[in-house]
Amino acid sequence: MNERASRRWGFLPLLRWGTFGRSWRAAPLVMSGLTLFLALLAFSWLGPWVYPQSPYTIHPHRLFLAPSLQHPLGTDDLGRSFLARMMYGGRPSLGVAIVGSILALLIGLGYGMASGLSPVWLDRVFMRILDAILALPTLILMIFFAAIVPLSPLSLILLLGLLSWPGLARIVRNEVLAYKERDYVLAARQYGAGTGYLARTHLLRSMFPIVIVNATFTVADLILTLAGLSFLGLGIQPPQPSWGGLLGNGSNLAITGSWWLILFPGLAILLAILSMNLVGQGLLNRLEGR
């Protein structure tokens, strides 16, 4: 990537393998947050290669048992692996956010960009239906939807995302209507070009990093929501285990005293919306250094 280019992306080159010494010193927030993510992804996705234990076989003669070194985060009330279903169970607490937020993203940058582009009047008529929606109690509908849809990892992706744009559309319509009054876009539309050529190349383009760092908060904010969904039983269904359902299961447990059914899944909960955070926090601050 060139200098000109680096210029242009801010931070993208942080992500170039060949200058990731000097980037964990320019930005240590973004790359510790980065490296926290990835371990949690290879423990969710690679962990079962090195671990193989079923996280669904039931041990009888194995009930609560303490972290060991046979079972290094003991077994649950069904004498299954804890281990085994922490890894199963960050599969779909990590990959449903991920692409949920995906979702969301794709979604409020075309409402956003659609909004800021348009005529006055219809940029009111944008701007009052996101008023409207913005209104609703998001966390409540999620809870409404998740007892009325059937549950399935598809679902919530569909759920989590087609609930979680707004915010991010109303930032892309505010940062579209700051940009397309710069000089070098006014002169694109005066040699011709059209209001796509200028979303797709001049808008988007400077848009990117804010966007990108509101990415980064969406995946925190549903990584958080659905841990919470499926806590109360509304989120990812038994016997596929999560995260928020493990941590649920444990608190009903407490009074047995197993403590590791609660503190591993909230660790890893904790830790995933940590990373995410660290990460925009990090990408923010640079930006504000720009």
Given for the second form:
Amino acid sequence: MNERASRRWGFLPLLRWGTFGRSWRAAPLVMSGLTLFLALLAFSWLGPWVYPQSPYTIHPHRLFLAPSLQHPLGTDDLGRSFLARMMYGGRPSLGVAIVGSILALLIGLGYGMASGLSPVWLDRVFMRILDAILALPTLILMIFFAAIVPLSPLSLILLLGLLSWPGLARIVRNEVLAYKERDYVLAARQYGAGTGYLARTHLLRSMFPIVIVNATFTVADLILTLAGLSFLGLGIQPPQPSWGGLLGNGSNLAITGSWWLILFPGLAILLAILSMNLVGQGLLNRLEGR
Amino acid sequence: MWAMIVRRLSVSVVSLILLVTLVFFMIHATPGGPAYSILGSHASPQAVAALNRQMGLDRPLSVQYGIWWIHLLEGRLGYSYIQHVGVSHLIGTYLDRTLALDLGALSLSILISLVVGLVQGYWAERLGGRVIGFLQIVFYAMPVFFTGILLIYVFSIRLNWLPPGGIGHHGWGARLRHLALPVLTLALPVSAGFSRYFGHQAREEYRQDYVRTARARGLSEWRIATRHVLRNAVRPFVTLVGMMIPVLFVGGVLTESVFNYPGLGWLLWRSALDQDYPTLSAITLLIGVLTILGNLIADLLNSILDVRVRYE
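Provide the structure of the form predicted in complex with the partner chain, given the form predicted on its own shown above.
Following is the full complex, with the preceding chain placed first.
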């Protein structure tokens, strides 16, 4: 493995358990981002085991209670436990964004590979179309689509995934171009390897690090977009809680002075975006050898 | 260079065609078709059929697609059945409010980022530079709808200094007071993006030999900063403004919704919630066209200003 390749792979040992302490020192950005994100995932999926309260049960005698020992994050305008709502709200907020990113990643890989492995004229056509798609304002189109399609977690996954692959596709295509003329790829081709085999074994592995970095940024983008849509009432639909939706509700109730209905969902969204950006930026720094 | 411009223009034309086509087919994919969304879902089949005939919706899709293009090119954007006015009339009223917000935020963020970037470049190796760098990451990740509500909570509800939203109708003073919080909200993430880039640039300039020469000649730090570093570091600003245009537009939509500031973004949001499809599609097209044109102008300016891009 040459020096460049070993640097590209250099972050992989970070993901192994045995080297936990060393990973912290080597890549503090990646590790702090990862820890933060895992904590948010645990809060959303494991939290309800520790704090088994329903996020839907209405209690008319305890409306707008500020955070206290009994109600750790307070209660909302219908007396529902806000901690429970924050926990259950994290599931669609993070889950839809993660699955949507995976969908975007798959489409981007397919399009980028197809473009990069095509003859030059076809690759040009693919790229011009991609440029045209990239110039479209994604959030505007999402608001437009969200007004038309019936909204559910599944339709939101499709919406987010189908509209956010172009950036990844361009990166994949550029990586294919950078690697497909390398000696080892040419050698494999001489041995009679098919295009599908080359794409799977050689190209996919070479581009894996940079693709992972950009997938991380995509997750952050989609968390933000989904929170924005839910905030506007065009994402996850009530009564199902989501961080964006809770923030939107809190902002409508801001006049009552219930700061906890604004601060906690807002912080959760901010931390989720921040953690993924930290992971992405940290990995990128290592890739570029900074 | 002309080849580059032609290529770039053709990409924008394809973008526009894609945008118009997407909007057309999505509108026709609405449940029950456009007639139902106008008459409501409980409309009788006869009424729907009559409206379909009147609006030409019973013709083949390809014919309708052609008519859609002709109407758009003639500037006939349809009629809002919710607000009962022509959509072009609506856009006329709302567009200049959005421009006021966006231009205000753009100017404010350029001002903030020039100052912050210079300081960051000057302090690059010290704690101050790192603190600024951290704040930039946080503010860049901060969703405008969160910043907006926090500002409303502090400055309108707790301190009662500024109005929490809407638009002032009595004179310039009221109008500016209503603009203050939205402009600040929108300017924060944009200036975080700008100043990060500009700070990096300023830091590079501070390392150059001419800065050391200027110091040796006994020039004041202020003079070095304004006459030398600033002048050299602002050159990539056009590219940067182009890069931030999408952030500005998208952030603008959300900011207007948070503050109930009746601009194009707010109109887009309301028409999406009300399922007012003529308005919704017209605004989507308008903001889309503005974004595509913004990107195009930034790219072209950039290629004219930067010789390296020109000869690529």
